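Form predicted alone, single chain, as structure tokens, below.
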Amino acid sequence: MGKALEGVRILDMTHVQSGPTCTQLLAWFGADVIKVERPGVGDATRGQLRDIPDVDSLYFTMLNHNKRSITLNTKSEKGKEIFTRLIEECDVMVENFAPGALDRMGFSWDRIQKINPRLIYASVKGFGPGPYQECKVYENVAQCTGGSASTTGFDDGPPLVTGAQIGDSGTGLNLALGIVTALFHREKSGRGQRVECAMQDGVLNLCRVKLRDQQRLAHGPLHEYPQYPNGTFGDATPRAGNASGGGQPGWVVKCKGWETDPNAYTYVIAQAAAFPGLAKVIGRADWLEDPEWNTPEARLPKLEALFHEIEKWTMTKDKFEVMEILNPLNVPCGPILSMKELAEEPSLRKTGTVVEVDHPTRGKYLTVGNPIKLSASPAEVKRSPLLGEHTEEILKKVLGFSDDEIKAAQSCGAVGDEHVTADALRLKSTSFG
């Protein structure tokens, strides 16, 4: 069965997180993806939070499933002139370089454009168009100026950054859609386009519920929100705390176990449609009669009570039981998931949402796979290249270069020479898709 994205070549120069999360989702889709690293470096997350000296580290391998390597030195100018091949040879390249990099080389769009005409040229920048478009950012940079952290954490507390990579794999997976439809229009139109996605915006999307209760606030105060009707509303969309951002109000509520696990926890949602049987099980049926409790608009100015009562329930169940208990009564909830128990979650390994992949110097080891299911072509996860491993391979099969020239592109420096091990090269990639 054919891949998605297969037949079409992606020459990939990012490198950290934001562009190689857009590169390996192609990849996973069946893509060509060429990674171009610097010779005897790489990607400088290859070495970033080593946990096995001397190997690559989950964080690169973790963003590079399914792609090959090539090492060029693209300031030489043979490297250069492979570069140029390069971009002739293939359908979109992909850069998360600082504002200009690629310019300062001789690679202008207008330069790529009249190499190939077809190639799409996609880009991750940290800001649009303005003030600080000239300025580099990482992950909490994004998350702060795209209004994450402002309405992140709670109101008596300082603002905070989230744990899930939303500036760095949220732009990604942005930067992914614009190129797929950028090749979709292709078809039509003959030719490539610039796509460009700023992390800043790729956050404020992400962050689009903050900015609708920013214009609810001009008309008064924000009934769902936990400052309601006892604190203030300040001129700014405010932190909220574990509030539900849809307007029904929920919370997350201690369960048994808390006092010695951290996640021994649960999210409640008491939605208006739900209560009676919430109020049921909770032993609170006396709600249901009184109408201090028995409507959305009695309980509104009560939250903290009714989450405490609520409270007082989960406390004497385990969080798994408090889902299998509440699911059955149509009560949104879920338990706080660690990163362990998702780790070793069945359902999530048998989706290939988690696998395992074997890689020849690092051994087994577990990532995220392809979050996005297509029912006739679905996704491989295939181990990480290591560095310029796929060097001849492609300068042989997709630049049609000679064995001469190879040598002589290596002897001039142009590209690496590393060798890998013949045992690393026996190795196939093991999917678990």
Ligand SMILES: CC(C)(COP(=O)(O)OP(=O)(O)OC[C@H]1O[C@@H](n2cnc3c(N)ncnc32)[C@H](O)[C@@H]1OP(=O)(O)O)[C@@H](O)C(=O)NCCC(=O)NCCS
Contents of the next structure:
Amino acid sequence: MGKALEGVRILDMTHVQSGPTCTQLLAWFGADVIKVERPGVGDATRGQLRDIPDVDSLYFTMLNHNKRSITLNTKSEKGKEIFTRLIEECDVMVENFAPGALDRMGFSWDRIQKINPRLIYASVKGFGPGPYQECKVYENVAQCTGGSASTTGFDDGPPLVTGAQIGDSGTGLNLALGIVTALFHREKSGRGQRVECAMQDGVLNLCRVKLRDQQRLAHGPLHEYPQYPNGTFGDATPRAGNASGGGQPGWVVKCKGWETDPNAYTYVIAQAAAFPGLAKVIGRADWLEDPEWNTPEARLPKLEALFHEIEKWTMTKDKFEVMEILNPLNVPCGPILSMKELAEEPSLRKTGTVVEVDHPTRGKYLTVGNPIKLSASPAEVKRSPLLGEHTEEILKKVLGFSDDEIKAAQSCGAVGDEHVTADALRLKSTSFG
Ligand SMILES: CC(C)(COP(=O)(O)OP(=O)(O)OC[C@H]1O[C@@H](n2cnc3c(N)ncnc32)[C@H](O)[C@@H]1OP(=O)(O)O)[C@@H](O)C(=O)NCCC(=O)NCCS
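Moving on from the form predicted alone, kindly provide the form predicted in complex with the ligand as a structure.
Zooming out: every chain and molecule, the one shown earlier first.
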């Protein structure tokens, strides 16, 4: 049996991160993803944060695996004609341009539906309908406007953005789910539909527990927050430092080597059920008999002191030793793993979560593979396409163009003539990871 999404053809008008992360997932599930890029220019990320001159950046390569690239000027007359043909031949169109860009090209939802009523048209925008709907948005803007930044960081410091791309890659995930759901619906209805995901909504969805806390605040201070009992609460969910978002107290504590290693830390959750084991292992068995410490309620106002005592013990062990000792005691904990450690972790290589890929002009590099594992449809990570690598192939095999028609489209500038032939690439490339 083939891949889960084999036979689904995606017209990929995405760029930067949010859209490409969605279409990359669909490609990993087996969809044929045709990435449309401007002739001679391409997705801006091809040239952003380049580590090797004149070579597609890691930014681009790590977000565009398993896709084909066609260069097409969708603003020229001939380009619009070809674009219309592509809409006819595809099941899904995905875009994350600034608001209105597709309408300005002349492709409104009404027109698209007329061209292909079965097409699913999926978009990412920064905001949904409302005062900011026309704004351009990047990751950190979404984190700031979606509730993440106001609730991240320490109480006495400024709002913080996180390293996880929750606005971009998070919204890309939402969009992929919307597309697959719409495809499922199309099986029954025979019709496509619009799928719209706003980055602000995506971030807010991931901050659900913080909206929960906003409402709890009306009924008194939030006991699990470090501000309790000595600090003050305002009228909005405050920043909680490293406190756990759930009902179990947790914190980041230092481990052996913290003076020189910025990641010699671990997260420990002092869950009630496992507390006796934790107290004993850190040398505080006395707490178990002490009414000042032996109930979760008694400990709640003293979490700072509690984690200080835990830290005195963790500082005598490295973060992996802490994990080895606490896990058998059912104490949830997690070492702070650096990107270097994750890149080198053999188990992640084995599961395909971290993959080495070969690229004809860049050579070998590491990427994050598909985080969603399907037993009957495992993802095989293939390198990203060079700009316009598949232009002729797509015109010929998807749209049925003759050689003369391809030449005519190239000579008027509707499609690019990058002339990267598959044969030339085969000579340069080795394996595809
Ligand atoms: C990401 C973002 C800020 C980038 O903005 P930008 O670099 O100015 O790019 P735009 O999306 O405005 O598109 C640039 C132009 O290129 C045009 N273009 C894109 N592909 C084209 C093609 N193949 N042929 C011809 N023109 C093309 C667009 O139509 C648009 O033209 P217009 O401004 O005349 O309408 C913006 O696209 C955006 O807000 N997107 C939605 C939210 C989002 O996904 N953000 C996360 C990005 S990770």
